[in-house]
Amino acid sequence: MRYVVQAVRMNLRRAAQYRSSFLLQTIAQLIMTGGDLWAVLMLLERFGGMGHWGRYEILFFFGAMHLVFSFTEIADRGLGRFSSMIRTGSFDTVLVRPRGALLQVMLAEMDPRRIGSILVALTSLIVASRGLALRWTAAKILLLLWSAMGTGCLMMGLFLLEAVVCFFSVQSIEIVNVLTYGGRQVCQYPMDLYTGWIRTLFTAVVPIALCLQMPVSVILERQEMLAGMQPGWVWAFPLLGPCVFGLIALIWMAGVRHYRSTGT
């Protein structure tokens, strides 16, 4: 943990070296995520809601998904840059250091510019909570945090999968982004609005709906998405996130054994 704290501190100090650039890029992230929120607001202004979900409930789903994804993007910047480490041979230097390779890659770089996206997501959650007059209890707060942690592990596992592909193809494969960035766009709306393979993909294959959306539906006191299941089950669903991450981490270890040094 001391190594993790030191790495986080170094990344933050590096970002602070160029304050104007950091501020402008943070504002850019805020504007981009704010543009997504504006598009949702325009839809809600025109139609009032989506399916059986009201406008403030949609805003709550939007805020929860973007909040989790923004924190994940802050922490996994190193995984996103892993393909360049393979191409340039800098991964060789990682392997000779007395620390775990995966931990080093994950902490190699952070992206604190995503604070702008976090602010937009928090604003969406606050506005939605006030609009719904949501009664927050200790159990609801704990469930939101628990589901956010589980979903964060799940998203981190998907980004790790993209890095694993680089061991075998050198370049990352863009189709993985269908599950990461595509999953963010799809899952900012309640999953029961979709039908067919989209719902199957993000429920049974990539269980974002189980880890995040079902707990959120319980927080909103809407039971329709549970399809007859007991509300208590939602406390178990976020455990799928660490399980997915652990499984892909095992594949990562196999990839490290497969890796052939560039000789640098």
Contents of the next structure:
Amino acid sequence: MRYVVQAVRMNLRRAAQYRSSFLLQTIAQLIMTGGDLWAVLMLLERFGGMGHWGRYEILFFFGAMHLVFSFTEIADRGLGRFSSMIRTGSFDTVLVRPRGALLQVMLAEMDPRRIGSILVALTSLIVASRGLALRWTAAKILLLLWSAMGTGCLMMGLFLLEAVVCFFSVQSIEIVNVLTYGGRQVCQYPMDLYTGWIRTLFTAVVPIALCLQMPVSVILERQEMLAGMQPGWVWAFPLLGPCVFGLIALIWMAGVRHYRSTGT
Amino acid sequence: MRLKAYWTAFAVQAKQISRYRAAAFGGMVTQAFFGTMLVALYDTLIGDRTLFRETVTYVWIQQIFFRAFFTSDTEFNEQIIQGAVCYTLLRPVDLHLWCVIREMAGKIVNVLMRLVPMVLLLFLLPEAWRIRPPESTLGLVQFTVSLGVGFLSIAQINLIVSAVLMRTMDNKGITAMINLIMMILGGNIIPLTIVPERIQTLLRYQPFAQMLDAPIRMYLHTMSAPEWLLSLGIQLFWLAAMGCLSRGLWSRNIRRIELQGG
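Having seen the form predicted alone, can you show the form predicted together with the partner chain?
Zooming out: every chain and molecule, the one shown earlier first.
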């Protein structure tokens, strides 16, 4: 635990070294999520709502997804840089240190610039919740945090999957982006707007719909997504996140055991 | 003699970029996936089937030409930062024009590499989700000419970024920001054709809509001669404006460029 605190502090100090670059890149993040938000607002303006969802409900889904995703990205940017760690051989230094390799890689780099995205996501959540005049109870807040935690673990698992692919090939990891960034893109809208294999993919294979969207729909007091299920059941779904993460972490560790250095 | 030098620059850069075929394939699969997700969403949202088919086609053209938004001449930007640009400065050519030509070569090859496999890939989708052919041959000609002008104006933006780079030496921030603005206002994030009417009239005339949005509109609806000339005129106006800006910045910054390294 002390190691985690140390690593976090070091990362923040590093970001503070390059102030103007940090500022520019934070603004870039703001524009990026702002652009996504702009697209959603334009669609809502044009079509009124989406399916049976009203505009503030859509905004709520959008905010929840981006909030979880940006927090995950702050925490484990190091996983995204894993391919270059393997290519340059600096992963070897990680392996000789007396701390868990997985923890070190995850904490290797943090990305506080995502604060730009978080601002946009948080604003849309607040605006949505006011627009809906949502009655917040302790249980609802708890459910939101709980599902955010589960989804965060799930996304982290997907980033880790990207790192697993690196053991086999240091190129063409772009394709795994389909699940992480693609997942964010798809799941900023409620899953029942989609049909066929897309819905199956993000419900059964990459269960973002279960971990995040079903709890959110319960918070919004809408039953349609649950397909007749008791609302209490959604408390169980976020547990899928840590399960997926654990599974992929096991594969990753097996990969480490078979790892052969590329360095000199 | 002079002309030959520029032609060689074009050919060399085209050959260079065509080496990255594997990267092009990986990017293409990602592009196809993101496009499919957008199409799936619009399928639910847009009740009007004609508008839906048009939007699908819009999305796919954006995805196919998406790579053209980004600079293909990362080598030159790298040179600015590392100082190797001094060798390029010695060339007895108009450097700005030289770089425009390299940029264009890269864009054209990048697009041609992706065009055919991407269209083939789209045949895996249900028919309503595929790109539809242009309305007429005339429309295709209008589209192609306009696309050329569009690429030239993207090249000017890419060169403006390089000019800023000569002064600031910070690559990431400014590039990311300009790329995002191009994608948002250029119609990649959301087709400018489905934005509400009153905002759309504003959006159509801003410079970033002249890059891909204006050509796509010709692909979707063949224009009458005066209509087309007006649209092309707006494109050329912005091209001239951005060309002047980027040339001005270049001639100023190249004189004061600070070389890095020894």
